[in-house]
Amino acid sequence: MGKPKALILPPKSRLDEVCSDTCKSLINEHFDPLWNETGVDYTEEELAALIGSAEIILTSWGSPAITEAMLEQAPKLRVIGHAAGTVKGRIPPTAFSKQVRVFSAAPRIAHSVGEYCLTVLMSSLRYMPTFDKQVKAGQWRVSSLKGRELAGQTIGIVSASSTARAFLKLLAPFHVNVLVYDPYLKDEAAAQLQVTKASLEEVMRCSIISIHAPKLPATYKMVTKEMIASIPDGAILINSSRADVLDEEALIEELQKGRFFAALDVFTKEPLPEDSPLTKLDNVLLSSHVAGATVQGHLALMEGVVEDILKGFKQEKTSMEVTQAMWENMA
């Protein structure tokens, strides 16, 4: 039996970012690959012309979306693997009814996001942005600020998503207490994660809060103005998920009071406008939607997907497969 034919959509410039040499060897060993030699991303028309004989399609950022019409033209298609995050908007849900298995590298990106959350949390607890600015201005311990330790703190988590779970693993050595708001989190799963289920209101009153909710109609501005006003003085708020999950205008109003600190990686308008009030605040640490972007993380994306696809072929348990049951609550 011949190797399955695989379309590798990313051009070399992007492939070298998301596909390691080990991954390329795996693809050549197990698949009959058609590499994108055009130097640019395929157009929808170009992909449609190639898809007819494909059994496996590997995509990433910049790759054209798979349409329902394309699925109709691909009777041999068995697997779509996305070496990036969400597959919503990139693959039609009808793929499941056609018995096409879908894989996403989102779980690997989640680890990178978890590291971002730990990084900004530790920096914020020790007031590193403030101390850095003071020393560079020639000021030496002029502030009465004193850093805080993470060990033993109570942390509120909004949504037990994959990024939240990655963050929780990194928090484990610090023996923190964790409250989680997630209406879909079962008691058994909460016990396995060693967290306490709580209401959203309870989570938003914690001294450390990390937002991990996906962007869905049900999560739009679910963190209300009143909840933001209830954030305790001196608290730390981290948002590495989506800005639409909370009322951004209300958040800015509260941050302008200087009551608490925020580390924000996502915004309702991106790039963040230069005149945004957030850029004027000393109690806000800003980054440009890069929580999931690391050299090692990106290079592992396609390799993780390919390894998981091979596990699926052997009827072994997969970790990156997206099922139809997962679809509705995914970002």
Given for the second form:
Number of protein chains: 2
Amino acid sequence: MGKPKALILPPKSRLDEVCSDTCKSLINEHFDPLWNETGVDYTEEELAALIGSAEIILTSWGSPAITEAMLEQAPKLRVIGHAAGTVKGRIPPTAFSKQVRVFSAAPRIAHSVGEYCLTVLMSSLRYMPTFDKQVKAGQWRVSSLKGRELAGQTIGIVSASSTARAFLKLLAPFHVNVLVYDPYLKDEAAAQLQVTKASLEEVMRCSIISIHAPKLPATYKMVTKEMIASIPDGAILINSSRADVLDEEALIEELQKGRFFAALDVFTKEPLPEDSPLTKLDNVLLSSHVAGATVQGHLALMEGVVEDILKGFKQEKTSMEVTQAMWENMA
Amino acid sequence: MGKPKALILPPKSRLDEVCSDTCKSLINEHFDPLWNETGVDYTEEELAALIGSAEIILTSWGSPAITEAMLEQAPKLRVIGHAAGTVKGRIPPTAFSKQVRVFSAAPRIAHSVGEYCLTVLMSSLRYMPTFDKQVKAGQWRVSSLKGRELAGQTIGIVSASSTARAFLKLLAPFHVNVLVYDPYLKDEAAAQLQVTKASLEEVMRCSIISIHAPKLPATYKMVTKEMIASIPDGAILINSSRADVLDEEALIEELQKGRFFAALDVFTKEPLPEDSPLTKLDNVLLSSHVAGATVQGHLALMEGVVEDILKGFKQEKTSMEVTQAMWENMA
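Output the form predicted in complex with a further copy of the same chain next; the form predicted on its own has already been displayed.
Now the full complex is given, and it begins with the chain already shown.
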């Protein structure tokens, strides 16, 4: 029995960002690969023409979406591995009924997001941007501004998603108290995570709040104007998931009062327009939807997926596989 | 037997920053306190006039230094507790020969410094100040700038001081590799800390370097021009201890080349003069000697000292006591 035919969709320039040399060796060792040598992403038509003999398809950002029609043309396909985040909109759910196993590197990206959350939280607690600006302007301790410690604080988490769990792991040495709002979080899981389940209203009244909810019809603007108004003075709000889960207009209005601080990586309109009121505020730390984007995190994506696929082939426990049951509540 | 007479030197405004209500109750419960009701710090003369009957003296920033002459006037003195950092220059070493026990809250301050180190390290790794500036200027992903993860990296530590140990605790979930230069660090202690002992030269060639060395004749400019030149391109250097341990002029010259990044909280001249070349650089994150200064950290200082003094009275193991042997290598 020969090695399974694998179609690797990303062209070299893109592949090199998400696929380590170790991973390339793994692919060559275990699969019969067809690398994309065209220098650019395949078009849908090119992919459709290649898919007939593929047993494995490896995709990433920029790869064409796999359509239902393509699946009809791919009788040998057993596995799709996506070396990037969500597979929704990229792989049709009919894959499951066709016994095609689906893998996504989203759990690996979660760690980069967790590091982002800790980064912006600590930077905000310690007023680092303000101190830097002051010292560079020759102002040495001009105010009584004093940083705050993270240790022992209470943190409210909206949704116990994979990014929230990655963040929680990094918080361990700080012995913080964590309140989590997540209607799907079971009591035993909460106990294992050492968090306390709470209502969304309770979480939004914490002095540190981190949003991790997926973008779904059920989460659309679930953080209401009233909840945003209830954020305590001096609080820190972090959003690394999706802007649509909160009322962005209400958030901007409240931030303009200078009552609290926000670290925002996501916006309802991206790129964030230069004339957004957010760009004028000192009490925000902005970034360009990069919470999950790191050199090391990206380079590990394809390797994670390929290793997990190999486990799946050996009937071992997988950690990056997406099941039909998970699909429903995925962003 | 009555409660021991305690002289609390900081006036109310200053005391409220370093002494929690719990600590005030502790003092009232266990000691016979004389609070400073003058509204300002005592002068040396005022202190000398009060010291005769004191069994315990509690001091903090701003309190007058305790001199050898004062110790001669204080036959009942058993304990001096300093709710701040170093006791050098504030308490004469003759205290030890007079059987006066000395306590310092420096170990509690170390935790705030550890949080500072993680804060500036992660902020630098993720280029947060740059992303914030870009997004606020309407520049959305204008460059291929990509943040870096902390997990799995190698970190070089200069001196296994209490601040370094506090930093190491926070690094636990990141599974980093740590090289430590410290001529006093024993092999067993290194193993316990899960670090590898290394030469100063090796440590200074790491891509993340954090300086924790005390200011002593032996550490004066021990990080030489040559070592600074050997810092790798793209590295991150953190200094939260003292500027005198490195050749600041050489550091500035090297930073002006833009080769690496530095987060600096300490400078040979403080306040840092506005015309310092450091204030003109984008590849530095500056702060005003505040690595150890946090609201929560300060408020815990006197309580830590008082609790430790009470342990000492009960012949229990103390954690904030300064012994004559420790004195020699203290900053």
